[in-house]
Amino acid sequence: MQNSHKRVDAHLSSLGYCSRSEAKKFLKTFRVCVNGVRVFETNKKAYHSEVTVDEIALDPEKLTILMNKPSGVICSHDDVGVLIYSMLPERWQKRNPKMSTIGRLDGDTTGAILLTDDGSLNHKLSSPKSDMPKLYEVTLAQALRGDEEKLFSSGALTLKGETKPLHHAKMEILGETLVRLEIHEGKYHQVKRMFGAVGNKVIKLHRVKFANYAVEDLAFGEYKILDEAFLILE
């Protein structure tokens, strides 16, 4: 668990409370405290764990969260439109290292994505190599001909403008135009480019979970904090 020793205004413009030129304003502002005795000198060093704002432990050094992405919204810091970034607390936009999506959904794709601002674990994550799987729902304009399934499953699919196979993948008819695909790449538009190669057109999708996280429980737009000693991928 982080819990790195530094000074106070450090902690305070990484974590996005303020910049370091705010600092000395921030400290006579808030009640900020360290082992419970306020301060007000900006280069007084604490530990993470030791420092309050009004009484309140100070956000994870770390932060990672899982949101129910909505339809409409971009995974960009830079784009026109809904950016997703907008959609997290004020102070959470403001952290150095910034907070970024771990890979991205397309902007009418809707479901699990997780953000944080571990350049690490980003990276781990997101790498060709992590084998994570993904589950998504899908929707098609037409009926299913019949040899999806066993096509998916395969691993002997290979999309236009690729060398190699995909990799298999799982899927499970829940209607005639309603399946649920399991796949552990990211290539991208994989979902819409598999059943554009069986002459079908997705036209709902939603990422039900990615490796362990659902978003059952979250309404769009939702997201919870990832608890560090619970992030576990496998």
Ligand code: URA
The other form holds:
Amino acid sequence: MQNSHKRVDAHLSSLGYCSRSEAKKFLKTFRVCVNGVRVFETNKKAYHSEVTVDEIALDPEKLTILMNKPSGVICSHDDVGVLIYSMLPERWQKRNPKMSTIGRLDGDTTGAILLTDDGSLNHKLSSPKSDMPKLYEVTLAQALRGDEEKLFSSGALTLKGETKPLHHAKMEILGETLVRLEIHEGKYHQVKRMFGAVGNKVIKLHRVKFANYAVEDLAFGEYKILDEAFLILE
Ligand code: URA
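What's the form predicted together with uracil like, now that we've got the form predicted on its own?
What follows is the whole complex; the chain from before opens it.
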């Protein structure tokens, strides 16, 4: 677990409690203690684990959460509409480095998405080499035609505009118009384009699981903090 040693105002501002310039006032308003002793000096140095605000430990230095993304929410920092970050507590929205999604889901896609302020974790998990399994439940406009499972698992399907074929994907049929699809890549609109390639259309897309993280116990919009000890994804 990270436990950095730095000025109290630096701890508070990087975790979104207040800005550096507001720190003096924050220390007057809230009971900020280092090892149980109240501090008023912004330049007092302390380990993260030693600082409390109103008797409560600081938020974790690295924060990674799993959210069950609702439909209509956008995975972007600077788009129009309801951004996914607006669903986080205000303090988390002010963290520096910022919380960012690990990869993206389309606005109308629901389900499992990780958000983190840990840049190296984000890079590792969203890189094309990361190979993280992503499991989707897909509702289709038309009944399956019969060859989809074979084609998707063949590793021979090249999507329009791509030069290389997709890796093999596993498809499980749940009904005439309902399947589960596990992919290991994350190309733009990949699932929708895969079904487009077989003459169908995705009308509902829900990501059941990202790596080991499933959202079945979370309502739409709910999230849970992933303990660092849990973050063993390989
Ligand atoms: N594939 C898609 O087409 N959309 C998503 O949001 C995720 C995977």
